[in-house]
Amino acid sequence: MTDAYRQLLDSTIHHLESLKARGSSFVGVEADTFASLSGPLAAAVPAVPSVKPAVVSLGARPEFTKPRLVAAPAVTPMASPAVSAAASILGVVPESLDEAMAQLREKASGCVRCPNLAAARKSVVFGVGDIRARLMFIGEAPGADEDAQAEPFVGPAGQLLTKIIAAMGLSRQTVYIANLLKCRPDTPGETGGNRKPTLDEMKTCSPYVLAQIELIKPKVIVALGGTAVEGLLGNFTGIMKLRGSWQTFRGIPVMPTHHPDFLLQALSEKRKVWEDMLKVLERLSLPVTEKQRGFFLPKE
């Protein structure tokens, strides 16, 4: 082994031993970086790769030996990140909950990733609720009501949605609602009305959701309506095809099910809305009441 090579591993060794430390478990590396590493060694060291979304453990290591090369996972909105969503927004994620989530919404509050959301917004609408909740509702982004009050689902859509809520024996203080977007989409030259959020909106935005999620560590998601559906899982099935079946997004389970949106337009899909709620207090062990399972069936 020579001298070069010798110092570019003992670099790279204390690098990854440093990023363990501050809490990392994978870093991104490329596929061909690992060819070359299981190939005879080059004169010269090669220079440092870019990083892509590739996924290598950080687990314990007596010695150094090549790393595991897990596949990519497929190209979606939110796409497994290298590193920790929080740790890439604070940098060191404090120990308190309550800090670390109090940082995120000051880092939220001051963002300018999107310049036209942020120029034409009132407010950003971090999220709202108990931040060690066991249940997260997760929806696009925030319309015309919640941009002026800075809290999602407030407006008709919203109001529907607490009922909901309520009706499963739960409030929105013992729940916690976001949006994949912090911002109310702009729609220039309008007066009114809202815009479904574009898929790189989505996916520059996502840092923060996907933060919010790693901190509160919800036990379910409930993904409110296509669009989020598609940003959170990349999935484009279509949400009359995926509601009421369990996905998976990072080991959580997720329900998709129709947005409040909808229901106040289309009210005889309210029971079928209400079938996904029932799975959800099922899978969280939550008791379920005769007169609970009875809502929105037709009296005899």
Second form
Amino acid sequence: MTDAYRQLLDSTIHHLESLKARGSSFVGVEADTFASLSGPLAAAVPAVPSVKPAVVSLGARPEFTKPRLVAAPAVTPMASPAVSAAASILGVVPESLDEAMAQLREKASGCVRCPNLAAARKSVVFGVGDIRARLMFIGEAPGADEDAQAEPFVGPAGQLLTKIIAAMGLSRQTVYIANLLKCRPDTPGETGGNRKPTLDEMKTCSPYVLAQIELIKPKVIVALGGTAVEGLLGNFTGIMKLRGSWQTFRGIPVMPTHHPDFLLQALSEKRKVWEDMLKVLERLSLPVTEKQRGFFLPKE
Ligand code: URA
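Show the form predicted in complex with ligand URA, please, because up to now only the form predicted on its own has appeared in this conversation.
In what comes next, the whole complex appears, and the chain from above leads the way.
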């Protein structure tokens, strides 16, 4: 048994005993934590990377009030259950959600896990919006405008996304917007243009978006475009088939829809995207007016 594992075990036992002493008979364990505990030990506790125990108790948020003991490998494939991505990056996750997110942003800003992307980037594009949002939009990767302004979805596609969000009665400040990749995919030897992130890049960057999801705990995620769906859900069916049908990521409902960049080329598809957004509003029990219901319907 490694020292790190013994330390983890001791902390767990200590924590459970103190809960018991305070009268608790049961502990809440998240489904993915439970699954990893029931799996082979080697899978739950990696031999090489250091495993730091971390007590996660994030302030007043009811979901975070139960302390959770977490340990995770440094890089976690998104589609498979992990323990805590935030802990894998931060070690001990701060008590307050604001502090945890600030530290995560700080870590991301110095990330050089993909040396080629780190060398080419102007900025790390972490995310924008309300870290307590119930709705999170996830795209694929920053483009040139996002890289220049250090904010996701600010270029032409982003402006369309902002309009869609406004049509929903929401704003960039009341939702959270992030990408799977925090750095712009480099295009060596070319003067411009965008490149689709590779699966390896998405996997390497995944702890950041996973940690964002873990901390924000959105009630609904909108996955923007096929690449986001592939990276987040590991589902390669294709956005043409998947859009509009609810998927799940670690218990969170995910609505796959077209990427706004695609919409810019195919404005005839905007009603379909709008229907996806109506489903999102309904899922969140947000009000939908008759006028909103009729947006982008073909004129008779
Ligand atoms: N496309 C994306 O997927 N993300 C951005 O931030 C901008 C364009």
